[in-house]
Structures are given as structure tokens and as C-alpha cells.
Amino acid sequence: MQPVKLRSHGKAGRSTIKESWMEEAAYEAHRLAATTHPPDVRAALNKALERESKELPRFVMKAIVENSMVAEEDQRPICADVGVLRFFVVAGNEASMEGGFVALERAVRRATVRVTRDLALRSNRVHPVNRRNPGNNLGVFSPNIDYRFEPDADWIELIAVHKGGAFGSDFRMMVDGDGLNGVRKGLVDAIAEFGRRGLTCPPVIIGVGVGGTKDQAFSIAKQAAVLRPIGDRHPEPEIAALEDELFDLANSFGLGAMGYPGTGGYALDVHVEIAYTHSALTPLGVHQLCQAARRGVVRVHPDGSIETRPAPSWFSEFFRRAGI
């Protein structure tokens, strides 16, 4: 799937980006995130379906691939539960925004209390103590947003998640004894405590975040499996080794849709982020995103036009780099 430029506001050559582009580009992203699977997802949810042999769990997964599609032609929320709405922010170093990253995080606000209004979403952030829900899903922090920075780039690109947040993760320090030996078993340790008994809403993208600080490691496998495509692998040919290898055991407990035993795969894929950690220990991060993969993608350019991108620039050359 290529990019579809949704529509151009101005002439070519304008160098700022308005704060209404920005609106509407959110507003998008959000749609595309609540109503409709990203190709890759529905793609992959689709061979699942072919593979899976047993009664229960095909009976399920042909309800899920029809969710999907009924979702999309409706612009109903693919699931009930919208999760926590959330944006994670790629800018072009050389963008010009009127009103800069302020008025660009008004225009986020603005558009998750229209999405949720039009689209009828269920309001799921409340108040950690009071329990208070306003009703538009804004709140302190909320809707959160996150930025990475690409050089040489003049344009904006907003990525809505609907991410559910109850169960599925899971992280601990590892020493270095433990090893590639260590990665493996937090996975299992996830699948079993999580997956084997239904609560991850399996068949799942699971994220793995491997070094850096434990907010790091954390971090980075939750944006592994958010926002990396269904059959992408990692640029280092020994991560992309260990991405295969995690798939297959993650794959080979004879798990299927919703931890009903089948023969359809309990992960879509597994993806590995790795950060530069400390020398003597390695926090493990481990995330599981669920058959209701949701993400949006929208990219707004300065001359005014915005079009929807089929995945995210999050994991670019420059995010990963090493050295100065």
C-alpha cells in the first residue's frame, strides 16, 4: 500500500504548516486508528485464519478478520474497548509549524475530543485516584505524545495508537550470565503468565526492548510492537536472527486465537529494539499488542498537503544511530 495524499490546502512552496493541517492530520490518524487494521495487520490476520485448523480457534479468528472488515466499512471502533489514545510524533528537523510544538499538541487535543465525540469511542481515561472521567479522553498527560526527530525533513508526521493497557507485559533485569538464554525465557515467562490464559487477546505482535535503562528497555518494546509492520526485521543481522528465533517460539506452544490450543500461531511476529545498556546489566522489556493492532499514520507537508502513510518513520536510520 502507498501513501494516498488525502487533499492540498495551499500552493507549493508554503514553508509553514498551519495548526488546522495539524488538526485535521490528527483527527485522521485517529479514524485510521480506531476504525481500520493497517494492510499488514489484516494481512497477517488473514494467514492466521488460513492456518489455523481447529474448530474453536478458527470459529474465532474468522470473527476477528470480520470485525475487521465490518470496522472499516462502518467507521465503527474495530474493538470496544478503545484502550488509551496516545501519539507518537515524528518531526522534520527543517518543519516550520505555526505556533510551534505547542499549538501542533492543542491541535492533538482538540482532535481526540472531536474523534471521540464523532465516533462515539468510549472515554477511557480517568482520574488515577478519584476514578473521574471527563469524558472526552483528556486528561493530565493524556492524551501522551512522543517525539523522535528526522533530519533533512520539512514535514510532520503524527501516528495515533489505540493501545489497550490491562495485561500482556512484563520486564526484569538480566545479568550478563543470562544471556541471549535470558531473552528467551522472559518471553515465555510472558506467554505463559499472560497469553496461555486468554489475556492478551491473542493473535498478538509481541515487542521485545532488550538494554538501555529500565524506562528504556520498557519503552522500546512497547514501540516495537506498536510501530513496527508485520514482517519487518531489525537492520543488524544478529537482531533480525533473534526476531525469527523469538517468532518461532513464541509460535511454538500450540496457542491460537484467544489461548484457545490451534494450530493458527499465538504471535504475528516478534520485533527486538536494542539499546546500548550498562556493562554489567541488561533490563529486559517485554510488550504484547493485541489482534486489535491499531495505529494511524498521517503526514502533513508544508505546501499543505496531508496523506496517510501505510506505516510509521518512527524506527528510521537516524533513530537507531550509534556514535556522534
The other form holds:
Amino acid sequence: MQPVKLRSHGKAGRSTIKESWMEEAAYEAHRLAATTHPPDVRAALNKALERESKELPRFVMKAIVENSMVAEEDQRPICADVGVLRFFVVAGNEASMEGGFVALERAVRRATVRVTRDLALRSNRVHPVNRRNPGNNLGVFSPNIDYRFEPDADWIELIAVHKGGAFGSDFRMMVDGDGLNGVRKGLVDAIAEFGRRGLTCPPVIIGVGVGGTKDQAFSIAKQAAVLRPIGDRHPEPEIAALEDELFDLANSFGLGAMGYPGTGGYALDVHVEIAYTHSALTPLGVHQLCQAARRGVVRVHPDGSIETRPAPSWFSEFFRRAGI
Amino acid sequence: MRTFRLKTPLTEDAVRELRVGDVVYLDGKIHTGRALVYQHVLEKGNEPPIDLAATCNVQMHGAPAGAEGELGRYRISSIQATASFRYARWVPEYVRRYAIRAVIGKGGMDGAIYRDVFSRTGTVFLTTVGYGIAAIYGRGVRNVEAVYWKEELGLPEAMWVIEVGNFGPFIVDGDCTGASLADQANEVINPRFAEVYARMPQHVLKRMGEIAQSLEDEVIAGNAGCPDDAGAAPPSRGGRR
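Compare with the form predicted alone: the form predicted in complex with the partner chain:
Everything in the complex follows now, all chains and molecules, and the chain you saw is the first one.
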């Protein structure tokens, strides 16, 4: 899927992104996330089906691939559990938004209410203490929005992510002595605990966050799982090699779809992100993104054009502080 | 794989014929329920407004992606099940009290429930496939007949009674002989994990509450609680590793 221009508002030379365009983009990002597998995920699921030779997991993989088509065709949610609707926003440093970022947040909230109603998404966000369900996926800190900024860009990219979350995440506070074996074991622990019985809804995309602070390790692991396309490799060769090694490790247990013994593979990919950490410690985060890997990416330009994109541009050299 | 197309309400004979690994499609009526429904019925003493045993003796552990349109009209876009082991403390009593013949869920339940409860009640556990083929299941929803307790439980977690046609596929995870498909899978997978663990050092710091690593204790262990079975341990997640 090449970037697809949805609309041009035909006002070349305009320099301010309007709130209404952002709402349109946020709605489209949600719709894509809910109903349409990203092209890299669909291709990887097809390959997993081809690799699978055992009857039971092959039956499952066929259904998963068919479901992907049915969801797009009927415009139904790929998964009834819409997870927690959230946005990652890449804002160009030169982008100017009418009403500023407060307007962007307003636009995102309006789009979330509309898409919940129009696609009959499950209203999935409830008050954590009294379990009250407001019915529109809005609430305290909901939808959550994470921002990062990109130099020399005048556009704003909205990345909608719909992901559940009970199973697959794991955290270890590792110390300096745990080393790389600690990373390997942390991954195996997460798969042993949640991959069996298919609680993670495999085949999954695994994100591993190594280093930083405790919350950073968890955040970059999540971002590695949900914001990097399958096949992408970390720019540092040492980390890219670790990704390849962990990918082989994750697929070495003979786990197939739903945790049944199979040949199709457990992980579609493993992405590792690192952050410089405390000299005594190595916090480790692991996230596993289910086969209903839902993200929708829409970029808005100051001339009013809105384009859907096959993959997020969340990770960049600037964002990773490459070369320091 | 043997494939069955069954009408609800399911008969005990039809259910007892099923074996783990069989594929099932359903026609007729089913109802949904998660923690809030179980609590509402079993802990707060609210009786379901319809005769479940006689009309829709299949319960799905799911909250549909659905919406309310014109007054009293509902639509479901997608539907599937959520992880069932969470409901182990209520399932045995609910299944007995309302003569539930099939529970549709995710991940299976502790094999002890199949052996000790389902084998006696004549109930099977049907697992959803892929755990995310909700659009296919959504196509199988013909009509939403009623949504009970919407005000009390919220729309998604209310008790939805829905009419389905060619609703499936589901795979039998637990049958009336007490067999468990997930347990059979783990018997194949566990030795491979054991092999890898054997050459891995332990982390210096344990997780919070961690006691020991054991492949016998999965995440669902300790959730086989059958509150009215004498001698059964209370549901607990403590000390599971």
C-alpha cells in the first residue's frame, strides 16, 4: 500500500492545518485501525498460513486470514475487543495547527465518539473503580495521546492504535549482571506464561524495550510492538542482530496459532528498542501485539491534503537521538 | 476434523457426542455474559428474565461490539469471546443452575472444571477460533432479540440474547469426557520450554510475588475454583510461580 491521498482541500500555499481536517483524519485513522489490517500484517499472516502444516493451527490461520478480508469488506471491527483506543501523534516542528494542540485533542475526542457510534465499536473504556461505562470510549485519560516531534516537517501524522492488553506484557527490573541472557529469559517467560493457550492471540508482533527508566522500558517496548512494520530492523547493527536472534528464539517452541503445536510460527516479528539506562540496572519491558494488529496511519498536510499511509513514521533518527 | 452444525437449545445427547478438536457451528439463540452478569445473577440474586435452559442454553463469554439505534433496536458489528479462566469461580454454579450445554469462550478453562463439572452436567467448552475472527462471527448474528440489564451493567456487558445462523466456527476445547484440547497442546509444547529454560540463568531480582518457575503452573492455574465443591481450594493467584 502506497500512501493514498484521500482528499485535497485545494488551497495550495495554506500554512495552517484546520481542526476539521484533523477530525477527518482522526476518524479515518480509527476506521482503518478497526477494520483494515495494515498491509505488512496481512502479508505476514498469509505467509504464516503458508508455513503452517498442522491441521488444527492451519484451520485457525485460514479463519484469521478470512476474517481479515471479511472485516474490510463488511467494515466490521477485525476484533470485537477494540482494546483501548489511543493515538500516537507525530507533529512536524514546522506544522501549525489552527487552535493549537488543544484543538487537535478536541478533534480526536470528537472523532472517537463518532467512529464508536458509526462502526458500532464496543464502548470499552469504563471507570476503573465503579465500572461505569460512558458508552463512547471517552473518559479520564481516554483516549490517551502520545506526541513526538519531527524536525523539518510541516505535517501532522495521526496513528490510531486499538489494542487489548490483558495478556502478553511483562516487566523485569534486571540488574547489570543479568546481561543479554536476562533479555532472552524475559522474552521466554512472557511467551511461556501468555503464549500457551494462545492467550496473546498469536501469531503476535513482539516489542522488547531494554533500558531507560522503568516506565520508559515499558513504553518503548509497547511502541516497538505497535508502531514498527513487520520486517523493519533497528538502525544499530548490534540491536538488529538481537532482533533476529530473539525472533528465532520466539519461534523455537513450536507454538502455532492459538498456542496449538504448529509450524506456522508464534511471532511475526520481534522489534527491540533501547534507551540508555542507569549504570547498575537494565529494566526490561515486553509487549505482544495480537494477530488483530490494528493501527491506522493518516497524515495531514498544511495544504489540506490528507493521506493514509501503510506504516507509522513514529521512530526516526531524531526520535532515537541517533549518533549521540 | 469432524464438523457439526447444531441447533440451540442444545440437547444433552448432541453435546455428549462432541470430542475435543471437533468443529461446531450453531443456529438458534445464545446469550452473552461476563463478570458483571455473573455477579448480577449469582451474587446479587437477580434471576434472568428468560428461561435460559429452554431457550438459549449456550453462554458466550463476550461483550459484543454493538450499538443501540432506534429505541429498543440493537445491532452487532463484531462479536467474539474473552478469556474464560477469569470466570472460573462462577461458571460451575451457573452451568448447573441454568443447565448450560455449551460455554463459548477463549483460552479454555482449567481441565478440572471439564472433568469435575462439565462431565456431570453434560456441557462442552467451545473455543472461539483465532481469538480474533470477530467479523466472521459478526456475520453469523441474525438478530438481537433482547439486551437485559443494560442500565445496571452498561451496554457491552449486559446480557445480550441474540439469534444466530451458521454461527462459527468454534472448536471443542473441553468435552464431556473431561478432555482438554489446550492441556493436550501444552503436553507437546512444555518439553521444548523446559529444554530452553534448562540453559537459562535465573534473573537476579524476582518479580513481585514470584516464588519459583514452573511450567505446570500456567497463568490460569489456581482458577479452577468450584465454590460449592467440597474441598476445592478458593480461587487464588498467589504463589503461582
